[in-house]
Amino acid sequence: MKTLVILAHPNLEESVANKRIAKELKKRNNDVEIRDIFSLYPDYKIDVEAEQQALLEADTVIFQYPFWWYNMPAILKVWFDEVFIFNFAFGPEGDKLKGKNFLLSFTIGGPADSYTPLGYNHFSVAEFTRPMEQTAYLAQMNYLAPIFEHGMVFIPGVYNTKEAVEERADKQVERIVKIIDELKNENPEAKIKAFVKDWFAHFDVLADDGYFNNHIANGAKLRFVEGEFIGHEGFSEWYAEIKKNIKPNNEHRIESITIAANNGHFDVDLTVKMKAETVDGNPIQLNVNENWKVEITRDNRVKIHEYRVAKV
């Protein structure tokens, strides 16, 4: 399994965190190709064919960059505009990236508490990355939860020490390497467990329904506490009502999970505890049993064909 890192830093030699992350990733894994796109294209003239070929040869694509002005450096935006084009990444014939893993890895200068409603950045990091999440869904890629660390800027005598930033960068490298290793060695049960964890993490923040529908089969049978629904339209209808009534940042805790192979698909049985708060400020606590019928598709995605929820 080959991993491609699109490295986007306009001044990498002056960087502490991104430079160290790129260096350590290459040292730790021979199957990692790092494309320093600013070094390759200092004039911003992207070789689209070369970049698309690199993507085609990869199984996992990691985007490594500093989080600047709540977004990405300009070179990476240009790269997306020119490389993720019609009938390559999307459109009637745009399935060239289908099933590939899509992972954001970025460094944030500010502290974690600044990305809260009462912090000076007001919004969560997840909210700022929504456009990239949707980019992955449109390209039919497997969007993985982003990896990032806070406090990744070193200003001599003003903010942080170089050693502290390097230590955080090493921590980020460890997280990236762990993901790469898990993707390489993944068995069906491990893949489904990771997916279930990610599914509920997206529910906790009330993510866009695009993430969920990307993993729901056409015509899937969905039975929630509120009633029965069918497929993408049914899920979106149910989910819209949930988002009207419940605040984000709730909690789903998986108490138990069992997975059994069954004639080409997998039966997944869960017990889950949910804590949430209504928009009116009333607490909600639910204990539920969930039964899923899923498959792992040829492009290595988990697809849900049946989803049943019952209160305990």
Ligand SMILES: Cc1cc2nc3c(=O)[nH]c(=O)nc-3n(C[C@H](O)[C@H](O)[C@H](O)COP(=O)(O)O)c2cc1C
Given for the second form:
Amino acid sequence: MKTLVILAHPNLEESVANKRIAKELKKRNNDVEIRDIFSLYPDYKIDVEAEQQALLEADTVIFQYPFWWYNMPAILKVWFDEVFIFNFAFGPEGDKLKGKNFLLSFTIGGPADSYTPLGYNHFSVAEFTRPMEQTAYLAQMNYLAPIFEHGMVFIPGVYNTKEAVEERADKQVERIVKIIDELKNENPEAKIKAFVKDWFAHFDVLADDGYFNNHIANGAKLRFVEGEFIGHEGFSEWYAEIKKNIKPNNEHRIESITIAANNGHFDVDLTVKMKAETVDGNPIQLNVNENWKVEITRDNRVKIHEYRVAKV
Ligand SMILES: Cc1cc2nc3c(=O)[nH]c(=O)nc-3n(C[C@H](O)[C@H](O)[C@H](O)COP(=O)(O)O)c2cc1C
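The form predicted in complex with the ligand is what I need now, so please give it after the form predicted alone.
All chains and molecules follow, beginning with the one already shown.
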């Protein structure tokens, strides 16, 4: 399991957060390759072949950068524009990144409550990262929930102390290392468990249906409380209705999970407590039993073949 970190900070000398994260990551994991793309290409002239080669050798790609103007620093945007090209990342022969994990890890200056409808940044962080999420889907990569910490800006005497920012940076490192460890784990049970957690985390925020369909097999049988649906189209049809009726930021709590191998597939049995609010402001609480039939594909992804939900 090889992890590649694309580190993008045009002023690492003066960085507190990203410098700390890069340093700690290097210390903690010696099988992680860190490519500091601004030091490699201070003139923004990317060696496309070298970058593509590094990607081909990696199983997981982590993009580490400061959140600048609700986005990534320009060097990383140039990197994507030049490296994620036709017949490499997309197009008829553009499956070179298929199945690799794609993890955004960035540091955000503003506080969490500013990234809410009434806060001064108005939109959620997930809305700002949407283009990257779709980039991963188009490249057939496995988009993982991004890792970020707020309050990462250090301006002496104005915002934060250096120690407070470094402490949050260390917390971010812990979270990255935990994901790397989870992904490394060849144990299918651990992989499925991590996947189930990720699946519901995406449901909680009503993420794009691309995430879900990426993990649903063609022609999968989906039996939801609302009826039976088939495959990607069925999922999207059902999900569009759900999104019309339920507000984002709901909660799916996994109360129990059992996983059993069954003829090359895995049966996953779950009990889940769901708390949500309808768009009209009515609370919903639901306890459900779920039975999934999943496969771990040869490129090491979890795919759902059957999904059954029943109210209890
Ligand atoms: C050019 C620039 C743009 C920034 N834009 C944002 C922003 O859109 N939202 C935000 O919360 N913080 C923003 N910040 C604050 C950075 O996110 C913060 O300084 C950075 O995460 C700290 O990481 P570092 O110590 O590695 O530089 C910006 C900072 C700079 C210098």
